[in-house]
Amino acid sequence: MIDATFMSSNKANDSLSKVVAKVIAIDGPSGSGKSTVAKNLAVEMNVLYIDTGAMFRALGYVFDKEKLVIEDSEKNRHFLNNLKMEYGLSESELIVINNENLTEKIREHHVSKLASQISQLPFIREYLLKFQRSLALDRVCVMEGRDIGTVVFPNSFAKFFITASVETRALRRLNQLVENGDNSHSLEQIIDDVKKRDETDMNREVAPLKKADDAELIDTTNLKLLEITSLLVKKIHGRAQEFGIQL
């Protein structure tokens, strides 16, 4: 894991050009597996992490903690430039805020409803963007989220959508949950809730959620997770000695 934390600079986005061929972009919808692809990826192949989907999450949650509505304004811009956010300090501290590990905290399901809120945010997702791009300065990663390779990195070396049926996204958040020890979601609600967040992602005006033209799209919905990721460790391998990117 990497220790991280942000400090506004334009270091990052002076140095976009050197560092977005090396990035393993895994977008795709919630529940859809590509947390749990990228992390195997990661540890497949021996490269960073990174987690975009818990950033965001993080900052909804921190946000509605702190009491804050969740739009655009002056308090929360202030607020939000006054963060210590930091990612990656070890296997247990994947996101910390202002010292406090978020990790555990922000897979509650609620989250995520505030999560897609504070997404739609242009200031936000600048914010988020440039601490993205600081991560992945001058290293291989594999980073995941809803619009890696169509905005945060989109000259990345190799690109992949991971979906799967509305049900089967579904019925993993509710394992997910359940295994959490929270039982008080049924599989109704979450499908609901699946497709309300996919509306949302995908309608919202600043970088919706879609697949990048050049993107392999791979459907999870009957694939095991040892298959995925024997699949695209072979993909990028290829996508790497095109490029000429050591791994």
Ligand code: DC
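Take the two forms, find the largest set of C-alpha atoms that superpose within 1.5 Å, and that set is the rigid core. Numbering follows the first chain given and starts at 1. No experiment lies behind these values; they were computed from the predicted model shown. What changes on going to the form predicted in complex with the ligand:
With the core held fixed between the two forms, residue 176 has its Cα displaced by at least 2 Å.
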Given for the second form:
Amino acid sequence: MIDATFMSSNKANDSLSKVVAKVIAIDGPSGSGKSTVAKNLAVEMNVLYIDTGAMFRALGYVFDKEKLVIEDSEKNRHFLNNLKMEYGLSESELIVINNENLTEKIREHHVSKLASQISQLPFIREYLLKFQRSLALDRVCVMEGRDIGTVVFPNSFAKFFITASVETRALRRLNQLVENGDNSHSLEQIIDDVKKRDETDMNREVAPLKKADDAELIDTTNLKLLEITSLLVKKIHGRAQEFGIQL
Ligand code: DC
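To test you: the structure above is the form predicted alone. What is the structure of the form predicted in complex with the ligand?
Whole complex next, starting from this chain.
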């Protein structure tokens, strides 16, 4: 597990250079299966798993809890600059802000919307960009998000863009909700939500969801997630050899 505390000081950022980063970048839209693939990959390869969505979720949650309006303001910048964010203290303490463990709270349904709102703000993205870079300094890791291969680590040695058809992604989401005891949504409604979320994610001004030119596109519509993991492990070993990276 990583043990990193971050309080707005950012040495890490300056050291991102043209050198190849030992980061396996996994990007893609929600419901594409990328989280499962990223987690499986990290376990399979015995490397660190970094869930950047959890960071946006945690900030969305904290802003809401502190009754801060989600906007760029002096007050919010000040709040952010004095925040203590910790990632990966242990399995059960994936994300901790100001000593509060938010690992479970960020999975509540209403937090998705807060995360999506907060992720639109450039100053929030800048803050998390530095944090994410500081976590991955000189270690092999799997980092999952929307902009890892394009913005956070454009120099990563292995990049994958995981996707699936809108219908498949909506169905996966619906099954998840039903498993959690929520039967209040129709498939049509969720298809609509997925389309709207894609639209927002792909069209936001800062770091939009976009496949990096050098990322490999993996469509999971007709594939089993375990099959994908073993396929990617092979590809990653090939890339590592090519770049002289010790896994
Ligand atoms: O992957 P997720 O659903 O946990 O992400 C939560 C939100 O954060 C989602 O609206 C997309 C956003 N996000 C982002 O903008 N950039 C990332 N690197 C990761 C997540």
